[in-house]
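Listed next as structure tokens is one chain, alone, in the form predicted alone.
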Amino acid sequence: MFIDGKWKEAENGGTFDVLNPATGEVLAKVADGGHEDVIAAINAADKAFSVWSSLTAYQRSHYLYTAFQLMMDKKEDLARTMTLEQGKPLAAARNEVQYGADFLLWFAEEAKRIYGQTIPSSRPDQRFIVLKQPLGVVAAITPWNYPVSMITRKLAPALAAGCTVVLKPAEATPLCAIEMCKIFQEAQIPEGVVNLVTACDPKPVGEQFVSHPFVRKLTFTGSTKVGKMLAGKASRHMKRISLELGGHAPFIVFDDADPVHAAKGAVLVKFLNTGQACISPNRIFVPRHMVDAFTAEFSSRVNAMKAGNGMDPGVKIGPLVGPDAIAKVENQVADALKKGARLITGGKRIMDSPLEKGYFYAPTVLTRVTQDMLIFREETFGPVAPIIAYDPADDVIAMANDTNYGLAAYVYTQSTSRAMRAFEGLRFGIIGINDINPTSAAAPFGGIKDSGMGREGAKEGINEYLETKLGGFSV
């Protein structure tokens, strides 16, 4: 663990194993830290608040941007962390790590850019001023599925913005939070703004962010389940949160797209990541008319993919990040099959060698999907693609927000007044049309409804880590 700026070992001398989901083989022993290690975490960054939010704009975007070089630098060797600890094929480790380094470079201009207010008065004696002055301690829980990117996304405009923070990564991804901490120190990050807390059980560390009267801001990207629980927590003691949950995205297309020009963007977003992303296309709606030459194409492309070793060359498809991630996608299918879908391509768990001791699924697509499935109602984060034919007299953008959850959705369509149509009538956070990335370190990310709470990205994402303060002058 990172503490104070020193590394050290859990003060009961717990370890756990990380391992590779690719092979199943221990990779490294972390430190497996607890209530006294985090507690010290937090204490260190409440030391360490007053020096760094007194330093200028300029001097911490300094620092940003210094790391911002040295993420650079490594990039080759953070890749390989990443597949080796989280799966992905190495070209997409890659695609994160510069994605990652994007914020660092983002918020380290955006520094310079936290402005007041002046803001007249009704009476002549009196000014009004406006500041914006950072939050305090920041508790960050970060994610398995994007191990390097959702650490800068939150702790690049935490430090901008002049908090400190003490990070809790995902239990399956440590290491790549080790590498990005070795960064932040080599940076000469005053000791103590940032701190890493390694642990195999987060829930005495989550106790922790929730109830410590330092902590004033969490921010969680993962299930919606876990994340309700913590809002529910931190809301006892009246703190800030930012939110980044489950998605359940829905892919239109409409009946003047092309529908292989569909099926190409449709497939690359959908096994992004395996399908572990939260944005990742849940269900594909598709005209009936249209259903034969969408499927013909996308399953010919998902064919196309070869499943294996992140480190391999060639490989589109990694593993699964463990055995309830492969149990959830076995069930879904299942269900599915039983209840009248139509098994395209996959539908199976990938035992040949040298896979078998893998979480490996094969890619799979379902067609003659229907609303009463579990795949239409459950997030999958897992490579199956559902297929949902829909007639005309359907509303479509109606059968898209059947869903509690509202991060992403995605339109294709040749129409613009159709595609605003859709942008507004959608009810998520984030929409792609005709566009499978509509992400960037200049755009707002998040989602609403049970997607969570809070902007990440653009200066949305700075906002959440200010608080506004107001002066009264009589002169």
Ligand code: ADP
Given for the second form:
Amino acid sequence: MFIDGKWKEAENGGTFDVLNPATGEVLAKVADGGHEDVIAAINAADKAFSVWSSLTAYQRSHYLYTAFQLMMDKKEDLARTMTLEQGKPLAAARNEVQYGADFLLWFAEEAKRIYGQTIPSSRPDQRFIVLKQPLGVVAAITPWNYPVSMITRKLAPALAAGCTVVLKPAEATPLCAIEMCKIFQEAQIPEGVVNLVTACDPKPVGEQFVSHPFVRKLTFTGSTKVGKMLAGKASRHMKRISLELGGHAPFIVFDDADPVHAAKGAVLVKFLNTGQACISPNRIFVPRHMVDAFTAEFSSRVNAMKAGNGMDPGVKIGPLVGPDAIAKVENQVADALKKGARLITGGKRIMDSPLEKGYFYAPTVLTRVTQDMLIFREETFGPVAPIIAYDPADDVIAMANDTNYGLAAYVYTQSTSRAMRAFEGLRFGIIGINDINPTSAAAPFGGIKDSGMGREGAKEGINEYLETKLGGFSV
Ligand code: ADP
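To test you: the structure above is the form predicted alone. What is the structure of the form predicted in complex with the ligand?
Now the full complex is given, and it begins with the chain already shown.
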């Protein structure tokens, strides 16, 4: 763990294993932090706040820029660590490191653009001035599916704003977090500004994050269930929260779209990170008369994707994170097949040697998916593509909106009017129009409804770490 600028074991000496999900091998043992460690980290962050927040924006920017350059220098090593502990193919890991570094660069610039405002008063002897100031100590909880970029997406704006941080990464991927803290240390960010607590059991750390009086904000990316629970507790202590939670993205193909082009896009985004992404399409709506053409193109592309160890060249489908993820996918596929879905390809765990040692599930395509199936409602977080046929009389936008989630949605059409109506009518935070990658450090990312609150990246991203202070001056 990295606390107050020093690398530390857990106070109680405990450790836990980090596994390679492609092979089941133990990669490393890391400190299993608990109550005392998190308190020490929060104290260190609190102590560092006065120093860090009183630097100039230019000084903070410089540290972030240095960290960005170090990330670029270490891109290959970071990508390899990520593939080993998280499983994604090396090419995808490199892309993620770049995406992660983009946040450091973007917020190195935004640090200098934290503007307040002056407001005219109706009284001639009064002036209003609005200041933006850092919130204080930020607690950050990050997931395993994007183990580098989810750290920088939170830490870069927090640090740019002048906040200090205690980070708790997911128990499956602490090694990426350790490498990132080495970068912050090498960038000579002052001690206590960034602190890392690794833990096998997140609960004791989470309890302190939501209740300790020094913590002013919780930023969380993970499941809706845990996010709601933590938000409920944090609200009792009036802590600010940002939540980036689950999704159940619709992917709508309109009848004027090219089915081949749409299928190509749908495959790329569905199987990104083996379906383990909150923006992964979970309901692919295709006009009934286009289902055959779409499915043929879609499944031929799926069949061409090689599953395997992400370190091996040409691999497109890495392992799932663990046995629970396999069980969830198996359950959803069995439920769909029982209720009348048709299996086009995949549909089983891969047990061929040597993949049987890891958690591999064959990329799967289901057609005839209907609203009564689990997969129509429940986030899959795995490599299963459910195709749903719709008729001209159906209101496909209403069908797409029929979910508790509201993160990403995708639309394929050649009509600008349809594109605009869909963009306006879909109740989701991120809409890709003929575009499967509507994400960037410069663009606001986040959801509505059960997908969370707050935005990450962009101008909005830094506001999440700022307090608005009003000054009324009698002159
Ligand atoms: P997933 O099911 O995708 O693993 P989780 O919400 O369980 O999603 O995990 C996301 C992050 O939340 C991880 O860092 C995990 O350790 C953390 N987490 C899970 N449960 C708790 C909890 N009770 N308190 C604090 N953090 C938690």
